[in-house]
Structure formats: C-alpha cells, structure tokens
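Below, in structure tokens: the form predicted alone, a single chain.
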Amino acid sequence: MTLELSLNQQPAHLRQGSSIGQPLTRRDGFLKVTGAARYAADNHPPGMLYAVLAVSSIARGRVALLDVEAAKAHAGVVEVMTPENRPPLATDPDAKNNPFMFRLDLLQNDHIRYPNQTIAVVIAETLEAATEGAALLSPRYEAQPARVGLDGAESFVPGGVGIGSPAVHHKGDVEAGLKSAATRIEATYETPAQYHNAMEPHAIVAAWDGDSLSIDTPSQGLAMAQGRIAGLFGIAPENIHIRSPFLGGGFGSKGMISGPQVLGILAARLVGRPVKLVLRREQMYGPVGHRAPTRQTLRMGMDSEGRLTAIGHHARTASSTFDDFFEPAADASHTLYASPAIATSHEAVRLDTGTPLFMRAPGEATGSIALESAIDEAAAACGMDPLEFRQRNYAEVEPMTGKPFSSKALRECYTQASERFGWQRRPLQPRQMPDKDGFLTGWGIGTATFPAIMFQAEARAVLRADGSGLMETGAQDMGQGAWTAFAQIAADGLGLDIDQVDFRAGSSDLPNAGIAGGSGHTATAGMAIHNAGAAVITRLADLATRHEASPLFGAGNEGVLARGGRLYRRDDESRSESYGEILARAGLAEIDGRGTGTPDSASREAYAMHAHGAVFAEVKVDPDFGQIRVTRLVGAFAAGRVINPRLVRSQYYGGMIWGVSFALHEEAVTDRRSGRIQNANLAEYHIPVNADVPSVAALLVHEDDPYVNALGIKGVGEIGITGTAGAVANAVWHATGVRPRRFPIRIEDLLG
C-alpha cells in the first residue's frame, strides 16, 4: 500500500505546519545569556592537566635548542612534549588523501615552516605553571629569511583553486571583445590577509581510556573530525566520541580538525591523564587557517549601449610552502554578469605562513569586492547610473555554463533595496552630496551572490506513545541559530508543535549531519531531518491504515496527513487518530525512521543554484582628514525558503557588518623582516564595533526555488559579505571621487 503524505509533496517549498517560517527566538538563547551553555573549554574532567603551546617566533628555519630541563624543573610542570618524545602516530600528518585534508604540524621534526608553529607542548597541573614552563624553554633557532608578500616568491599557476576548480577558465575571446569595445577599463585591486578570529578560540579537552577517546572540542564537522583523528591514531572512528554542543563562532576555521587540537590529544596520551589545551588569541594567527591576500586585475569592455563585451579577471594569491589552498577570487566573475567573453585565471606564490583555508565566503568575498568595484568603474566610464548598468548586464542564465538560474529574484532584490534606500535621488557624479556639517556623502551599490551548496547528512526521527517526538542529528550550531531552525523543520516534519519535539545534536554518536560550512548546513541537515520525519510518519501511517480498528483503515492511495500529533485521512479529515492511539494499539512505546539529505544530481546538472542580493551603502567622509564612516546599509536578499526570518535576518546583518569590516577595517599586518603578524590581537586587528554600523536593514525577498532541494532552502551565512564590501567601496568613490584600489581603504588613499 502506497501512502501519499503531505510531507513528500512537490513543490515542498509550500508552507507546511506551523513552525517553519515563524520568527522564533533561539532555543539555546537562555543557556547562553545565563552562562549555562557549556563550551569545550568549560569542561574539567577529574585529574585534568593543562597544556600550553610553545610556538615559533621565526617564520622559517629550525629549532636548534630547547631548555626542556628548565621547563620540567618548574613547580607544577608534569611533562614537556617535543619531537623527541611525542607519542607515535599511525599515519604521516603530512599525508593527504582527499581535498578536505590538510597537512598538520604535530611535532614531527624540528623544522619551522611559519610563525606561531608549535615547537613544544608543556603540560602542567595548572594553567599558570604550564604557561611559565613554556616561557622557560627559551628556544634558539637557526633562522632563514622569511618569504613574505605577494611578490616574495616566484609565481606559478596552481593545479586548481578552492576545492577542485580549474585555475584558468574561459569562454569566448576576451581580447577580441576588448578590442571591439567602445569603452574599456582596467584596474588592479589588492586585498590583505585576514584571520577568522572567532570569539571562542580553538580548544580541546581530551581523555583516553585504553584505545577509546573522549573529546570536547569545537567542530563544524563532527564526522569529518572523527575520521581524521581515527586515521592519525589508528583507532576505529566509533571509539572516538566528540562533543561539540556549542561553538563560539567558526567561519571555516573549525571545519577541519587543526594541529593544536590533535596536539592536545597527543598530550593526553603522553601523560595518561585528561588534558585541556586552549589557544591564546595570538596563537590563532598561523596554525588554524586564514584568508590569503590577493592582487586582482580586471579588464572590461563595453559597447556603445553599455553592454559588456568582455570580462577578464586575473588573481594572484598565496599559499604556504608545504600545502595547497588557493583562494578562488577570480571565479567571482563566473556567476553574475553576462558577457560573450569571460576569462578568469589565477597564479600563486608560496610564502612562509600557515596554510590559508576556508574563511567566510572564500573566493566570493575577495573576488566580489574587486568585481563590484570594477563594474562600478565601468558604469562611470559609460556615463551610466551603476544600478542601471548592473540591471542591463546581469545574467539571465549562469554566464559560464548557460544553466538557468533565479535571475528574477535578483531583479526583485535590486528593486526593493533601491526603493527602501532612496537610490533614485543619487546624483551621477561624485562629490555632489555634502551634508549640513560639511562631510562628503556617497552612495554605492554592490550585487551579492553565493552558491546554494548541499552536502550529505543523516537524521533519525522518533515518535513516542506519549505524543512527543525526538529528532537526532550530529549538527553544529556556531551561533547562527541552527538548533532552532532544525527544531522547526523537525516539528513540521513530525506533525507536532515545536514544544513537543526534543532535538539532539552536537555529538559524534548521533547520525552524521555533514559539515556546517559553505552556507549549506540548513539545507543539508534540514533535508535529512525532513526526510527522517517523512520516514517515521510513513511507518506510523502503515500501522494505522493496515489495522481494521483504525479510522484510517484502508486509506490506500488517498493517503493521510500528519498534523497536530494526529494522522488524518486526506479525503475525510473527520476520520483521524492520535499518534499515541496508533502506537498503543500496536503495543509500541515508540517508532523511529531515518532520513538522508543529499543534493539532487539531476537538478544540479540542469540548473545553476545561487542565492542573490543587492546592497546599498551610504558613507560620510571628512574632507580634511579622510576619515570614513558607514552611516547606512540596506540589503535585500533572495535565498529560497526562509525557515526562521529572525535568524535569517541576523545572518544577513552579520554578513553585511563583515563586508564593512572587509572594506574599511580588517587586515593582518606582516613584519617583512621576520614574517610575523604584527597585530595578532583584537586590539590592533580591527573589526567593526556598534558605532561603525549605526543603521543596517536587511529585506527578505520571497523566492520559491523548486529545484534547489525539496524544502527550497538556500544558505544565508555568507552572501551578505559579497555585496556589502563592494557597495562601501563604491560609496567612498561617490563621496570623494577617489577609486579605492586596496583594502581596507586607508585615509592616506583618499588624501592623495
């Protein structure tokens, strides 16, 4: 007997139940504001010791001497782990067998590959003793000159950028398109190295029991971390239990297990007791990833009507000397603007830094600020309003593939955001809007986009005889509200009110929820939850429709509906039965079902899938001192079905604020003599504070996308950066008449 359940009907983006779409507050909010939320470093198992890293103060060379005896002689120090006594590993930490595996520095030798690389781990009874012991090591080095900056080494064309994208890509003849153009522009933009700087530093509490390992650590991907640790130590993944219920931010840096976290595990094995290791803020600048610097050159040609005839986008970036991650900045030109000829290319240099990794909107953030700045310059060269120029040139199909995508949603984003902002009052020429206090006012626009990514995930759903439900998946919540959104999906999937559903997540002994990255976690784990709910309702309905005593008996192909803890006949809703009644008659205390979330390969082959948006920025610039203030931001975003508008708007705010940070504040400054980061702290590594973003508005544009997944969900965590940074840069030009060419924009750039 086949049942037609409302949970599986297409298109599934139509509203179901009463939880999805509601602006519910965070389920974990009370725990966080009262201090009851337990983060990794809040755990203190009996007998726990403290581990502190001793890190390199040079960028390149080797450790010639460590005064281990002085450190061990300090009161409270239990052990010092160095390359000489580090416990053995089952696999080489420099080995790689998949694109998401990166080389780790685990005291395998005395070589130094970047500043802040671990050279020893001091383990002690107290944090203070371990810290003092690390200072007493007094390392001596054989140093070599540091390779620093985008001109600090010979460049090469990498084998790929990002995760598997080609370094060079083209369609049409860009040179011919430029030659035939009525108007041409060429500009070079530079973006700096940036560091994730999550509020919660990387931390681990590790305890061994024979070959079983218990870990508390922040992780964006529990199953991936479990597999990596299992391979390094030669134990079964099921012998590793990782707890990660709360993360104080990640932004990509906690997507893969890092070297310092593994060193905490090694320290616990060495001393045979639980060990806690927490990175200091300055130690996060090196071993846990960053966004690489870029230098990007864009060339554009336009015909007499202001339509693009060619786009050339070349990016130079950097990776470490020992591993490969190349920021795919030029790929930003693949997805937004239509041109008969588009060419993107990358080159790279190897520097004495830690390996760059995924950092919120990797490639899109760096590439879009250059692309949007160049598009604005192209509009000005054609004498056109920058919004009109974008509307004339945005693509109706994905430019590089020809696949259709939701271009109508982008058009609506332009319309709603521009009307809310008041863009129609903007003068075309710069320096035309001084305010009453004499400050130069400028208005700028940036187009936002981010791919709608899905990974793979699993979930388990349970219905109980008391009418309650349970949903389990090993999902992660970095502060974006995932636990709340997933509970909303679970409640609708189970046909229950949200207070009737227990939601379990954040532990590796639960079904694999994939990785919380790429703005794909809600779609991926959400679809697994949705399908697990459908599976358990199918089993429950089968019990009812096959039993003669049930009012649902014989429903057959007409099917049933799940709502409010009851099953209803679709053809006669006066005939229904509660979950508890069905389970009691079957003699069951509970019934379960499992579901998976996977991308639909046929849809992804046929359609390009992106979220879109438009951001408008207002800045005020002091004409005498060049000081820049962002006074207003308005963004409109279309990202499929919105599970919780309160949480989605919060994510847009965070992305837009990060865009302000990218344009005006954020930069890691490297000492060219030593190769060390000079501002490795939150006092000198500048990020926006409340006073820097006095007015932010995010508009949620309705979008139904029946192809992206059955729930119609796209990601919202990263798209806000991609339009905002360019909008701020373009507003600065409109205020001052000076085109920013390097970021963050500096006062001296405006004063000439």
The other form holds:
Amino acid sequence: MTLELSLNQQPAHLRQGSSIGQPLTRRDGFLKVTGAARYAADNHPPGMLYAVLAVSSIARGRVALLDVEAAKAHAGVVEVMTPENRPPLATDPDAKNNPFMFRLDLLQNDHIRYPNQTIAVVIAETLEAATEGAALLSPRYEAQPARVGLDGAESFVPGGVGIGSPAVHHKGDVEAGLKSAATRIEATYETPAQYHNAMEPHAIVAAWDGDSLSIDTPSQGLAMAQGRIAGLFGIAPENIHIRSPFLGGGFGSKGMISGPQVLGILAARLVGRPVKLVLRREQMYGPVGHRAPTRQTLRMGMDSEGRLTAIGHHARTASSTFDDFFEPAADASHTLYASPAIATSHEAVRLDTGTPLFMRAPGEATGSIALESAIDEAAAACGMDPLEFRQRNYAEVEPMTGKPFSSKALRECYTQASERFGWQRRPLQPRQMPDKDGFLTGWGIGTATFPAIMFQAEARAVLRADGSGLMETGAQDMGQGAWTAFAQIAADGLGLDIDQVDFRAGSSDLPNAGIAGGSGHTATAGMAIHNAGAAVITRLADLATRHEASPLFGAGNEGVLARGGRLYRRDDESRSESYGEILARAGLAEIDGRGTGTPDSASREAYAMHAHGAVFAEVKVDPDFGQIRVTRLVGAFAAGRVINPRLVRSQYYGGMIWGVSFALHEEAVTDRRSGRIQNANLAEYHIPVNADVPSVAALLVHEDDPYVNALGIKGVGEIGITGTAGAVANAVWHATGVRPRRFPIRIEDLLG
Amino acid sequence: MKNFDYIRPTTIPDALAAAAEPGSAYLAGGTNLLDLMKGGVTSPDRVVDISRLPELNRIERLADGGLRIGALVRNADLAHDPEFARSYPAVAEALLSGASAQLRNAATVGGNLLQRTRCSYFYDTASACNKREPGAGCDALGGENRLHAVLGWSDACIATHPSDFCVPLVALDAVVEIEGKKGRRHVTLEEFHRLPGQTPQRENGLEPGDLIVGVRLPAEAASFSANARYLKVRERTSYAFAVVSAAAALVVEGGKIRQARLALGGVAAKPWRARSAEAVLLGADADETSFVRAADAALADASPSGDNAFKIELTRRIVVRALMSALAGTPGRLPALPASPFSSIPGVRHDA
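Compare with the form predicted alone: the form predicted in complex with the partner chain:
Now the full complex is given, and it begins with the chain already shown.
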C-alpha cells in the first residue's frame, strides 16, 4: 500500500482545504495580548524564594572578600550562595565533552574571567531583600588588567569556527587570481560586539522534590537543556521536567542552558525551597552569550568583464579566555558569488569577556555586511551597477564545493525586489540623488543567504475515536509563531481541520523536537510532525483497507488519501470512511504513530542547500549632520515552502529591521580599560524604533525544493539580517560617497 | 534594594517638612529617579512623593502676559496644550522630541530640570565619578566619551545635561520657582544649572529640601512664536538623547535681526545659552552669513573632552540650520518627527 502524503509532490493537496500555506494569525496571540500567556517568570509556586545574582565589576582577577554576614543580616535574606557552600555538582562546569557543551560559571571557584560573572547568589523572601542583600556583599577584588578589544591580545588560528568548520578554506589560487585581475579591491571592515537582548530576560523558577526537578525557564532546546542539567546534577534526564511554553525572544542566547539558569537550580537545592531567579537587563551582558566583534579584510579581483577572479576573506574575531566560540564570519564567502579562487581564513584573540555564542545568523550576519560591502566596492571599481555585478557573478553551483543547489530562486528575488523598488532608475555614481528637501538619497543592494539546516526531531501523533487528533512534540515558540505553524503542519499531516487538532509543545516530557535554532526548527520538527501524521494515518489505513466492512477494503496498492477526517480511495474518491468509523469498528479509543525529522544525508551530500534573497534599501542622509534614515526597504526571499505567509513575512521584517540595526545602531560600548560594557540597557544600546523603519516590504518568492525535505521547507528565521545590513551600508555610500568601513555607521563617519 | 521611607504629603509645606531630613529625595514622575535607585546610583533614605500635590498641576496665564507652568505638569500635557504650543512652539517641539510617548506621559516639568546626566560612568557604580562620589575621579576622561561635553567641562567632569525641554527654556529666559525653608524664590534657568568646575556634584542652585514648584516664561518669550525652532541630532530617529541640539528664536524686521535667542543642548553640563552668538546676530542681516558667524561665536570656546571633536563641528552646523529654520518660520503644525532634521523643512512631512 502506498500513502501519498508528500505535499511537495502533491500540490493538489493544497487546493483541498490544506492548512499549510494559510496566513493564520498566531494561535497564542490572544493569550499574549491579554497577558494570559504564562512566561517562566510568571510562575510562583508555594513557598518560593527569590534569588538575585551578585556579579563581578572587574573583568579579570579574583574575589578577595565578600561581606556575606552583612547580606545575611539583612531582613528577609535566607541564604547567600558562594563557592563555600554551593551544593556539589556531578560534572565540573569547566568540563567540555563536545563543541556544544559550553563552560559555565557556577561558583566553582573565586576566579573572575569577565565582567558580570556571578560571584554570589543571594536568596531571600522578597526580590527587594535579595537585591539589597546582593548590594551588601560589597565585594573586594584582586584585579588584573583586562584584555579588551580585537587588539587586546595575541592572535592565533582557532581549531575550528562556528559549528566545527575549519578556520581556513580555499579553492583555486587566490593570489594568482588577484594577480591576473584587471581590477582589484581590498578593504577592511569592523563590526562591534552585539548582545541578543531578548525582550524577556533569562529567568528560571526551579523546584526540587527529592531528586526530581521541576523547572520553568525559556529554552530554545528543551532536550539539550534537560541533558545538560542531568549531567551537571547527576540525575536522570527523565527526572527533570522543563516547561517552556513561551519565550520572549531567544535569538540564540537561550539555545543552551546558561550559567545563571543553573544557578537558580542550585539555589533551590541549597535552600530546599522553590526559587525564582530573573536576570536584570545589565546582567545579560556577559553570561548568556553575545556576537563577538570582527575585523574582516576582503580582497577581490575582477577581469575586464567584471567577473570575479578571486575572493579572499579574512576575519579576526574574539572568544573568551576560557572557552571556544569563533564567529565564522569569513565563511560567508563560500556560497554566494562564483569565483575560480576563494580563500577564507580566521584568526582570533582571547579577551576577558563572557564566551560569545550563536546570535541570530552567527557568521552569516557579520560576514554578510563585509562581503556585501566589498562586492559593492568591487562593482564600483568596475564601473558596474551593483545588481548587474551580482548577476554577472551569479553562482550556478555552490562556489566552494561545486555542488548544485537543491533549489535557488535568487534571480527571481533580484527581479521581483528590484522591480518593486524601482532600481533601474538608480544613477551609477554616488551623491546623484539629492531630494527636493536637500537630503542625500542613496540606494543600495545586498544579497541574502542562509543555509537550510536540519537537526533531529521526534513527534507523536494520535487519532481518537471522536474524530479529533493530537500532535505532541517538544517544540519551542520563541515568538516566531511555532504554535501556529506546527499546528498547521500537524493538521495536514493528520488530514484534519486545524481546530480538530490538539497540538502540544513547549515541554520536555514531549518527544524531543530538537533545537529552535539555525533557522531549522520548522523544517526539522515540521518533518517529525509530518511523519508522525503519516505513521498514524498508515495505521488507520491498515485498519480500514484490511476490513471487509470498510468501503476502503482492498484499496491495496492504489492507496488512500487522508482529508477532512476521512480516508478516501485514491482511485475512487466516492469511497471513503471517517476516522471515527474506522476506529469504532476496530474497537479502539485511539491509535498513535511516531515520526522523526532528520536530514537526508544522501541529498545533502549531493546538493548545496540554502535560502536566498535580495534586499534593496533607500536611505536619506542629512548632508550637514550625517544623520541617516532608512526610508525604504524591499526584500524578496526564496526559502522553499512557506507554511504560513503571515508569520514568514513577520520573520523577514524582523530580520530586515535587525539588519538596519546592525548597520546603523547596535554596539556594545566597552570601556577600553575596564572591559565593562557602558551601555548595558535598552535606552543606550540602540536598536531601531518604529520611526527608523517607516517602510519595510518583504516579498515571498515561490520556490519548490524537492531535496531539502519532503515538505520543501528551508527556513526563514535568520536570513533577513543578511543582505539587509550590507544594503543599508551600500545605500549610505550611494547617498554620500563615503564608504562605511566600521559598523554601526556613526555620524562622525559622515560629517566630512 | 535598600529600604526607604515613603511619604506622600498633601501640601507643599508638608512636603518641605518631610524632605527637610538629610537623605530625602522628591519623587514626581519617577522616570529618572527610579532607574537611579534600581541601579544603586542614588539610594535615598526617604522618598517624598509629591506627585499628588494638586496646586503644582496647573498652567496659568499671568497678569503680566507671562506663563506659569506648575512643576508637576506632565511633558505630554504641556506639549499638547494648544495655546502653549502656539505661543512657545520651540518648547513644545523640544518636549515632543524627548524620550518616548510613555515617558512623556509620566515625566514632569520640574523633574525634567533635575534629570541627571546620561554619562555612563555616572551610572556605572564601579567607575570613578566625581558627580556620584566627590573626589573619586572621572573615568569618563580617557574612556568612551564620544558623546561628552565640548563646552564648560572641567577635568573633574565632562558630562552633559541631557534635557531637550531646558534648551528652548533657557533661550527664552525661563525662571525657576523654588520653595524652600526661607520661602519662595526665583532663579533664572540660566543661573539654575551649574558648570562642573571642581564640584560637579553641585548641579544646580537647589539647597537641601528645596522644591521646584514651577517654571515661568516671561511675556517676551511669546514674541518669538513666529520664528522659533528646536532641532536635535540623534543616533536614531526617535527615543534617543541628543548628540547635539539647538533652540533658535528670532524676531526679524526688514531683513534685520531685531532679537535673537540661541541655546545648545548635549554640549555641556547645563543647557547652554549662547549669548556671544546672540550678540553677533543682534542687528545683523537675517541670512546664512550672519548665522555662520553666530555659530563660530557660539563655539569659540569649545574644545574636545575626549573622542568628541566632531561634536564641535556638528554643533556649528546645527546652529546654522536651527537659525535658518527659525528664519523660515515656525511651521503651521508641529512636524510628525518633532525636532528631527528629517522634518526641519517647514511644512514638509517626512513620515510617509
């Protein structure tokens, strides 16, 4: 018997009341706008105490003295956790068994290795008492000079960058390519340290019952968090229940369980009562990851026709002194532009900062702004329109590997976005478009790209005798709309109306949905859901087609279709039966099936898989003041199948606005002497406000991809940043004639 | 946080009595004080909540043609008072260019005068700051100081005053009404704020326990209403403090400047009245040449306090533009982006 549920091969399915493709509003929207959605810090179990971190104000050294007595003497303070009395752990927090296991600061000693590192935890009856208790600790330090900035230490070549990518890659001979070129450019760009700044701070409510642990905390990866905590405490993963129904943003900073979250669990262990710990905004600048600064040098050679002969991309970045995460910025040059010779390399320094981590489009974002700026410089050096230059160097196969693309609708993205934007009226030279009010206007382009990644996920589907369905997977909704998109996939997978499906997610006692990261969650958990649906429908079909009383009896090799709560014979749709009838005849209250989402290694070996996009930006620059406003953004993106166009567009908007932020706003201002971040608050760590993004349009370009997965999903979470940041920088050049080489672009860079 | 007494007096004398104790702080809108308390920058023993004193909530026309604004009038209420905005358009524009709508709904007139610097070293309690802890030193010197003062700074302090509202107020000769132990007194806003010298902790002329009860604008302030603008350069289009700002107000007759007012924001520890520039403008032709000369005069004594030399040139340019905008005439309606360069051209809306 064959079962035809592959939506990719069955577009007809879409025309028959499919949930996939519908622009549904967020199913959790009402809960959120009415305040009923329960985030981690909203929980308040009986007997709960409040924990507050005391953090280091020095970058390097040791804690010499803490006035624990003063803190404990404060009314309401119950306990102060320091290295002296911190409960034991089964695993050394400095142990590292795999690249995804990051070292944590869990009061294992008195050493300080970055500002805002936890040096004690004060636990009290009230938040106010705990806060004052932390202040009363009045720490004294033995401080050593801080190592700050990309020139703050000797550099070295890291063993790998990003997720295990070699630090150095090359194909062809870049030096020869440069030598033979008719035109060459070389430019160096700097990007600053940036912090995730999710609206919801990292928070945890932890309660122990013997060796069982109950946790409310935001997590982008429930099973990974469960495993890490199990290892640290020496208990079985199934003894840990993590609830994470809603995240107020994560952007990578909630991918792995962070030190402060584990400290909340330790505090609960120490006092034997439930404990809540919520980071203050400024405490998020250190222990929960960040995007490391980069200094990138791009070298490009072009022949007389404007074809690239060589791309050299070198990035210097930074990690902490005690762990390894190296922003893979130069790898951005692997996939986008055709060149016979490409070389990418990285070097790094170790600074007295918290360990940098994955931050929305890690490597792709930093690399993209430099690459897209350099491509623009190369186009200008060749006297070519930057769109034409990009099309001239269009990669028909993945440049670094020579693999064909599983799908690539980038040409269509260029066409749709440029037409919508009106790009053909753009003068080649900069400073040619003063507007009627005297502002300098500039238009810029950037190409967007992000790999179509998949991880591993599982899901369980149930069909019930009352005709309803249940789908379970421990998926994580960071605000992107997972509750809705996955319910849509579940509905189609079960052949039910979405309102007939009970979708459960956000809890560690559900099947492992993998990590909500790498723009791979919809593809990965979506495929698990899809396959679980197929599995349970297969069982249902078996029940029907094997029973003589069923109108589907003997459907055999012709197979059946599942739609609207009924199974139909594929070859004769007049013969059908409802799910309820099938289960009732079999005397079953419910049946279930399981599915996994997993990358197909054969197709991934054969094909390069990436989403693509084209972003066009218009900026206006005040000619006297250098103040910049992005007056228009148009992006077109092709990322395979779109599950929910409303949510996808929202993801693109968010990414594009983040790109504006990257180009114009975001920077952790770090004191060059102390290493302390000077703007660790949302008043002065600038991100765009509405007035900064008056017009943003995202076009969804149709793309069928038969290879990425059966649903044809690539992923949309991160791609919007790439391309956009460079487009804004290039528009600033086109407006002013000044080529931005450090980001964010500052007023003084344009004053002239 | 540290425990403190909370007192909510119902009359001004009660408020003064309550705040007479050392370690007291008045609470009005709380938009700055609460952040400072949460950050451990200030830790009063006693918070005297004056936010419900009824008599401080009024905007009153005075018999002499002036205006009295109660200290508790909210920024948003003042800016949206049609008669106020018509008479003092640059002040309304400055108010609406500050902070966010939510903050403007809470922040008060008196509190705005007393808001503390945004110098990050003042907020970072692990840094040395003479303003926070007299004699401790100044870590802003030699630190991350591209937004710091270029006028009137000292080696003890290079912080700036962040207010938008105070800039046109000081240009228009506003007067601060203060209630203290010895009764009510009046101090010009220009004299009210102090330059740091060696005592940057002394930011204004208030004595302990003094309460700002109102701000007065003299009758003459309304005479500039046809040619008054506030202009603010910032690092995003809204919800950002000024990198530099300028308030310009002119009375022009037959192409000559009969009266001129100019004040600068974001450049010094106080809203900076540019009297030398006003002297250059008085009687001069109302044109760009005069404005450039005025800008040069306004910045004659400027010097960088760190990585901020660009602010001197930027201020020169904003002075010229603010004067040009004032000369062009107050727009008939407040721009959609108040005080933004992107709405500095009268009558043109850039918020499409």
